[in-house]
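In the form predicted alone, a lone chain appears below as structure tokens.
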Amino acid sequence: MQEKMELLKSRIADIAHLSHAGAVLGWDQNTYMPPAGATGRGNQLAVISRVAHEWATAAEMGKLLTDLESYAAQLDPDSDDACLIKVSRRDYDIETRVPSQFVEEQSRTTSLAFSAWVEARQKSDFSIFLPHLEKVVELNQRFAAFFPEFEHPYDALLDQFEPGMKTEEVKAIFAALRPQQVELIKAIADQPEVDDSFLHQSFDEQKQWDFGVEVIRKFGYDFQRGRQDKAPHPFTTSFGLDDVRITTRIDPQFLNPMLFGSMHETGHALYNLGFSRSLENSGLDSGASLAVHESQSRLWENLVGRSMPFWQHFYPRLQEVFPQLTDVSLERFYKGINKVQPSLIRVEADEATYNLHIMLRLELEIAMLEGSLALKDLPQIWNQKMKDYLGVEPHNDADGILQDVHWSYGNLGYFSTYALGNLVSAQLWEKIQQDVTDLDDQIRQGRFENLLGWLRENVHRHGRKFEPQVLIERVTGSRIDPAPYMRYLNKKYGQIYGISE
């Protein structure tokens, strides 16, 4: 049996190497590829996707997994081998439902859709992206049809990103969360507005870049195993355990996008860099789910990066880099970066309003998949929902329907993971503070090694061995729960805005 186990690992490693090669091409497309290369790149990625899918669904793979079932039953269910067989069986059962030709078509379609999205966003013209989005939605409808056992077609999409979770489960979590967040936002609206004008002035781009690098180095991001580049929409990508790259974007008139964007992507990268070496190229060397992945990025961006202890350490350095902040007190700066104000752009939304952006997108995605709205009407529907949910209305497509890149990647079913990640980050933070009792003092000193070590031990090293709800319950004692997040928000913003809890 050990020989068959080694053969399975070898086959999976080959697929991993091929996928990493595709990831390199995708990273290049998002960073340095000239615009005219889109068609050729789409064809290259399509072939890689098709071949990887054919290898993953080969009859030999299925036979190996069947032969290894009895071996897995004898193992500790938490062992690497037992988890590898279990997860590989799940992957195989899913991927054998999807024809290779479909995978190739999807890859080619999304590669072209991304280039169209970039042009459409630059020109703020949804009509450029519309025919590509129509194809993306059609592909997602066809994909869902491969899995008729799900109660709702959207379950099939959600399950790709949050294994084991159902649409109704997410809707129930959001239903419990929404009124509490709305109540908090209304209470904040009754208080004097926080001044953040000092964040909206000229900030040298290179100095922004250099300060961001200082911060993420201290977090523990290893530039011997990664790099940072610029991209229209920041992302993290992995080519293996020793090559995990991040991107950011810089606004010369607004400090927040680069500053918190780099922290956010570093959170993702630290997770990818923390998988156990024993999982390398095994198919288990990725995140448990996108919500767990997002919990890591939001933890470093918000619970660390927007905290008072963090800026008690870093603010003097930021003032040194940007003397225009010399007359801005630490207290004023802290309130400014945590200002609550309904806004148009999701990635720049404050913690109190962010989840409403996600709830809006979830409703739209379900309707798109069901075919209950005309895609050509999306800009108008989007604008109305923004007004209904957040009280703001976009004046153009770039700030509205075109602001997110994910649909061009073909990723319907993805957005709810962002809000779920917020909830998980707060659950983990409560547990971390119980275990690392002087955490705030360590952050005030610019020390993050114990925080990162805790995450490595309890979350990162396991990779994809456990389903997300199982992992979260093992670490925190409960499944995804909105209560810790609301405790965090109410305490933080109660103090900032003088609201009694």
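Numbering follows the first chain given and starts at 1. In this text, all values refer to a predicted model and were calculated from it rather than measured experimentally. In this text, the rigid core denotes the largest set of C-alpha atoms whose superposition between the two forms falls within 1.5 Å. Compared with the form predicted in complex with a further copy of the same chain:
A movement of the C-alpha atom of Phe310 falling short of 2 angstroms is seen between these two forms when the two forms are aligned on their rigid core. After superposing the rigid core, the C-alpha of Arg249 moves by less than 2 Å between these two forms. Residue displacement note: Leu270 has its CA displaced by under 2 Å between these two forms (rigid core superposed).
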Second form
Protein chains: 2
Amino acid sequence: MQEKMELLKSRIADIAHLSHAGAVLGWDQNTYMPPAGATGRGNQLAVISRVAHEWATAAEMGKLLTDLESYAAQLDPDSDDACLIKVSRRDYDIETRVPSQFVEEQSRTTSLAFSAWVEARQKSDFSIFLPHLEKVVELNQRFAAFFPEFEHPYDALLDQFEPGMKTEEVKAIFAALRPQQVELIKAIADQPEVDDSFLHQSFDEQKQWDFGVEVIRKFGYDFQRGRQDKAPHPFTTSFGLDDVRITTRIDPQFLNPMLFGSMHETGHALYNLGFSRSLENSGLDSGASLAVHESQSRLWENLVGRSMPFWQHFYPRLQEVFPQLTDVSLERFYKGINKVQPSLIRVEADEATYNLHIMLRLELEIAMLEGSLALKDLPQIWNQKMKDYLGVEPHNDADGILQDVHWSYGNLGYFSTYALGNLVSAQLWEKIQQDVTDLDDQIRQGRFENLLGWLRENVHRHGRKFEPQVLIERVTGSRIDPAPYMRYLNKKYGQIYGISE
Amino acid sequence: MQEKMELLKSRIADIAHLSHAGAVLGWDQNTYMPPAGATGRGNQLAVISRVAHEWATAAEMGKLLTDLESYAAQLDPDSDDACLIKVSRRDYDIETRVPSQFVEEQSRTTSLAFSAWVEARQKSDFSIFLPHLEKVVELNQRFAAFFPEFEHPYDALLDQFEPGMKTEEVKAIFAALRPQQVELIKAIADQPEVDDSFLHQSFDEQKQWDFGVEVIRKFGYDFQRGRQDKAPHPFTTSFGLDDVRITTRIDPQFLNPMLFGSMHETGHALYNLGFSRSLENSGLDSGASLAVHESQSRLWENLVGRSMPFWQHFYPRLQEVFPQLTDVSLERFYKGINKVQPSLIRVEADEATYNLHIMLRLELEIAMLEGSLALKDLPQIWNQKMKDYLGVEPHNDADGILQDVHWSYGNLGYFSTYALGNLVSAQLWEKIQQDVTDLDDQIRQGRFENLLGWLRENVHRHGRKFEPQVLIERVTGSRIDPAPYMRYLNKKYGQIYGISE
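Okay, that's the form predicted alone, but what's the structure of the form predicted in complex with a further copy of the same chain?
Below: every chain and molecule of the assembly, starting with the one above.
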């Protein structure tokens, strides 16, 4: 059996090397590739995906996994090998259930859909994207039909990104969350507006870059095992355990994109750098789910990076780098970076309003998949919901229904993981503060090694060994739970806006 | 048959996409990869090479090529399809003759040899590299033995880089060349030394970069289809017809590396950007040989970039960018960048002495392959030959026997293509000047489109359709011939050094 286990690992490692190669190509595509390189890059990526898919769905792989089931049964179910066999079986069953022909059709459809979305967004005209969205929805309906065992077709979509998560559970979580967030936002709206005008002035690009690097080095990001580059839409990518790269975007007139963007991506990267060495190239060396991944990025960006202790340490340094902030007190700066204001664009939303953007999208996606709304009416429905949930209304499609790229990639079922990630970040934070009782003091001293150590020990090293809810329950004692996030929001924004609890 | 032809093309295109993917990984490795990424990168490249090799040597490929032979016989032998079948057959026969096991052994050996060479060079200690060089030589002997049809084993090595070229022919060319080059160098040595001290001062790195970009844009390098990055050892690489990238190195105290380096790599890149669109991803969209490739880089670097007409156009601009050159006349500058001085390092050698460095290496490589010298004696033999040919003697191994990386890559048989490239560049130049009679005037006006157009029409578009000597004879009327290069050297350096002819 040991031989078969080794063979399985070597087959999976080959697939891992190939997908890391594909990731390098994707990184280059989004950072340095000259414009005319796009067609060739598409061909290169298509060949790599095809080979990886062939290998992942090979009959030999299925036979190996079947042969190893009895072996797995004798192992400690938490052992690397037992988890590897279990997760690989799951991956294999999913990959083989979806016909290659479907994958190719999906690839062709989304390649066109993406170009159409770019044009539609530029022209702020939903009708350009509509026929492509129709195909994307149809493909997602057909995809869901490959998995008839799910209670709701949306479960099949969700399961790709958040293994084990059910639509009903997400709905229940959001139902508990929404009234509380709405109430908080209303209370904030009754208070005087916070001033953040000082964040909108000229900030030298190189100095922004250097300050960001200073921060993420302190977080523990290792430039021997990664690097940062510029990209219009920042992302994190991994080519294995020792090459995990981040990207950032710099706005010379606004400090936030670089500052919180770099911290956000570093949160993702620290997760990918923290998988146990024993899982290297095993297919388990990736995040447990998108929500867990997002919990890491949001934790460093928000719970650390928008906290008072963090800025007690870093603000004098920021003022040194940018003397234009000399007259802005720490207090004012802290309030400014935490300003709450319902707005149109999800990716620019603050912590208090962000999840409402997600809830809106979840409702729409479920209705789209069920066929219970006419896609052509989406812009109107979107705008109405924005008004209902956030009290703001887009004046055009570009700032409304067309703002996110995800549907053009062919993905439905993705958005809720962003909100779930916020919730998990607060759940973890409560637990960390119980275990590292002087964490705030450490952060005030610019020390993050105990925080990172805790995350590595409790979250990172396990990679994808456990289902996300199992992992979260092991660490925090409960499944995904909105209460800690609401406690966090209420306390923080109660203080900032002087709202009595 | 048309179907089989299409099938062949599609199989070859898949291999091309895969090797372009590998080239992206190689580019990243030499430009941006963080240090710890090396092991993973090795794994990724190994998997890609393995798959590409499997595809290239598949029995189906052999059968397709056999089936298509009768079809090829009916075609115009100069047609794309006829050339494709012929060249693919050649590639297939070579690839299948070398066992996979040998390729893996070679890969392991050279991976270790490279690390050893790096260490040996750092410590300037040949004994560290010696055991690895022994293995490299042995591997090359075994490689040559896979091709017993060659008259001399060195022919088998040469043939990889310079299809159709024979050791005897190279020896004859070099035998004709050497006394003439030695004579010229002696005559130069009798003249007063040229002053090039003004090239060795502080030159702002960004300004150097910008000036280089200005020049190569004028040459016709298209930044929509390529880009330039920094690399310690500059190179050109292609990911298809629409993404051909160059790299350069900037020395803040010396203008030449960036200036002539960027022009050199652009010469390579313009070749790769000029293959006929009809050859895209056919395997014929690469250079006819290393010598023909080098003829393109050397043509732009030397025959254009170190010429008087070029600097009549660009020198005022260079002086504007670098006011420290204000007091250096065009005449002095031109002599400075063409200074002849026998020196230890091949890559820094001037046009008049360069080929002698190559001749020395060819003699050593043939002797190594024949086993007619003891490898441990190489440093002494090297130093003695340097003294005999160039009148200079290395004081240590780093500047002598260890200066080139090529052997550590496992390559014997490569060096002579550099000298042959010089010869071809001058052959082409004589022909171009017959066809574009006012070329010097055009260059004086900073116009290169007719030059580039000529090269595209006569050389670039054919890619690898014809054997290099066939191509050169078609264009210039003769096989590789040292006479034009000697005419060029004697005229140019006769003027610069005031030597009467």
